[in-house]
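Presented below, as structure tokens, is a lone chain in the form predicted alone.
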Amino acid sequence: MRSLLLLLLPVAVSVCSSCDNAPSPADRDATKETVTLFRSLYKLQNNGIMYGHQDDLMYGRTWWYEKDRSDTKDFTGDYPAVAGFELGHLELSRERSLDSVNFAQIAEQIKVHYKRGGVITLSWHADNPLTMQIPDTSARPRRTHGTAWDVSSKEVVASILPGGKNHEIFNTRLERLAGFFAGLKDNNGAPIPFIFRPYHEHSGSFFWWGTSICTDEEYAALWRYTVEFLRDKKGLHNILYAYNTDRVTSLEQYMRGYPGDDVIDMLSLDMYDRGEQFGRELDTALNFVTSEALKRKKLTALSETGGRRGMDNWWSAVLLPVVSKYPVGYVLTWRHTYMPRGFPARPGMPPVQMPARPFPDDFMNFYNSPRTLFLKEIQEEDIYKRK
């Protein structure tokens, strides 16, 4: 097991979980386990960067839902500290997510990872509640019609807020979401705490809640209504809420649509490597995002990122030097699309020959860095204080 080196950054903030002034979740009625998780993560983000991977416990490049399997574990011998799961299509009462993952199995793996001592984060690419009610009668139907990526109408958020024509449809969706959340309990019946990151990448315009698809006021109202529905109406007090944008260049741009400190627990950012300017852009963004988070006593994360194609040493040469400068709680990379060897990407296309290994060799340099934290280090820290 790698030893955990507690290298405090210059901006470190001393946290005492037993002190009255210790940082706490926005929800004043948060469960004891949720408060403990929040305070543990707040302290831990000054000690190192947790690694997270989307759908890591559900499938990999060449396997599908095998007990205790993980691409990260296959490659490093350790699980990711943070396990990400997707809830898109849960709002439609589907059995499987938009990535074809069974929701019952997602719930099972959330419980397993929590029992191991890991962190859970949930995203939600909800289908467009306005356009999915309207058939696409165009001569060439859009592939995005009715999905989270359908940005054909700027009325969608207004239509689901109180007084909107689709408000009750939205309430039904939230009821289904709340039902799933209520079922996430440990073996003793206690609610499992998790990070919820809906309406993500707001600064972009590729989802129906994007910055040019709705107003900042509508976006903030959507956030507040969602939190108040889950927290106040449904009595769910085991959720940490993550505010999130796509790439941004200023704090002013980042805070557009921010719903308020009383409903948000984490300031997070998504940024994928699109070229040589990535390191500078990420450095600039993490500087003001983490500074603002510390000022507001919020958690931080680089909640989605991914490497540059054809760059073999991206993990150690590009990502790690930047994130190591800041109190970034975790870095999460996106899912490994299930693509068995010899499986055609599309009908009529030649078979795709996937790499034999799920990560490049350089990922081990990232893993072995004293600045990165995987599950074994998190278990040592006992972030839920169960020992």
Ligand code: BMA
Second form
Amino acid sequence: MRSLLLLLLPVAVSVCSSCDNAPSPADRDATKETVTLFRSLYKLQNNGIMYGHQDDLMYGRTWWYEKDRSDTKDFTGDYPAVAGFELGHLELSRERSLDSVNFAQIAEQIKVHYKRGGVITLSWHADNPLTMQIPDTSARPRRTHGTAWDVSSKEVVASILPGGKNHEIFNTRLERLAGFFAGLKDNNGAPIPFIFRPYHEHSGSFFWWGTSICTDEEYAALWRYTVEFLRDKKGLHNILYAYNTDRVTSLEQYMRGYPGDDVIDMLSLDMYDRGEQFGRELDTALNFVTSEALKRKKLTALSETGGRRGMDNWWSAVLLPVVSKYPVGYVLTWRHTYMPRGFPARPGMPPVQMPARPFPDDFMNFYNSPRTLFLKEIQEEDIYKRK
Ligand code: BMA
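For comparison with the form predicted alone, produce the structure of the form predicted in complex with the named molecule.
Expanding to the full complex; the earlier chain stays at the top.
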């Protein structure tokens, strides 16, 4: 039996590497589960839109890390298909993220969500590796000093690339990230596949990797260096890489700084509803982003979005009709910031209380739509094909 298997093995491998036309991760050495996840998601994006929620498994506005708790589940009875987690400050070896979430608990919930059969996506609001080393000498200390949002220097990306004066600092940061990623294993020791979305919203200029803070070439080099570090140097083959921009109005604008099909697995877009024109703008952008993704055999997502203030039926009247037109893999809404005492109001004023329920009633229309997929529906699809 063993000799038969040995004989068959090279055949099986060559059959697979010759199935060129099957959509595959950019990483040619991606683990079996990662390849299976990629293919499942590629197929699934034509059938329905998964719902994702950032930090859903970690906290809600009034609760903090309770076993098996989730705002999505509290409200609909099911977990989100996609669970988002944030890595900011992992690069500094901190125990907790910039949102005070414990990294060991994040790793725990990644394992739990994977076991349940859900999709995992990780974002990274990395501190500014250049300005965080310099004391803030401005007259009024800036809240953003040294953070991901510190855009006071245009040298930062160049300074961390090979040859730059902060290159070793950057390597140390990537090393720490790689250490965390290497620990993401299931009970059998197999690496857990996940979607990694660093350096996000490149078309905006509010992060140190933003479009007017570095050149397109520097941005692409930053991406390539990161992937090569994690994939080739650290031997991590369980990562699907998501390219991402903020609001864009043309494909040309979207692709500025794109590092290449050989490092990217997903073309994703972040767009929040800031008013009337949102539906039209989202429609235009999803049209060109998703058709470009399919042309390149990549995954797609509306990887961050959020409703318009004061609008009761945003989920069913604005979001759903637009995303339903396109092969969008998932839509993810951002975290429900933990604020048990309410929003901080102006000094001397009482805090503004949180809404009693985590989602508006209209979220149920989104949940009940035959177009949307939550965890149970994903479980039926068995996206990792584990035995
Ligand atoms: C932002 C905000 C911040 C948070 C960051 C990372 O969009 O929610 O408060 O620190 O994401 O999660």
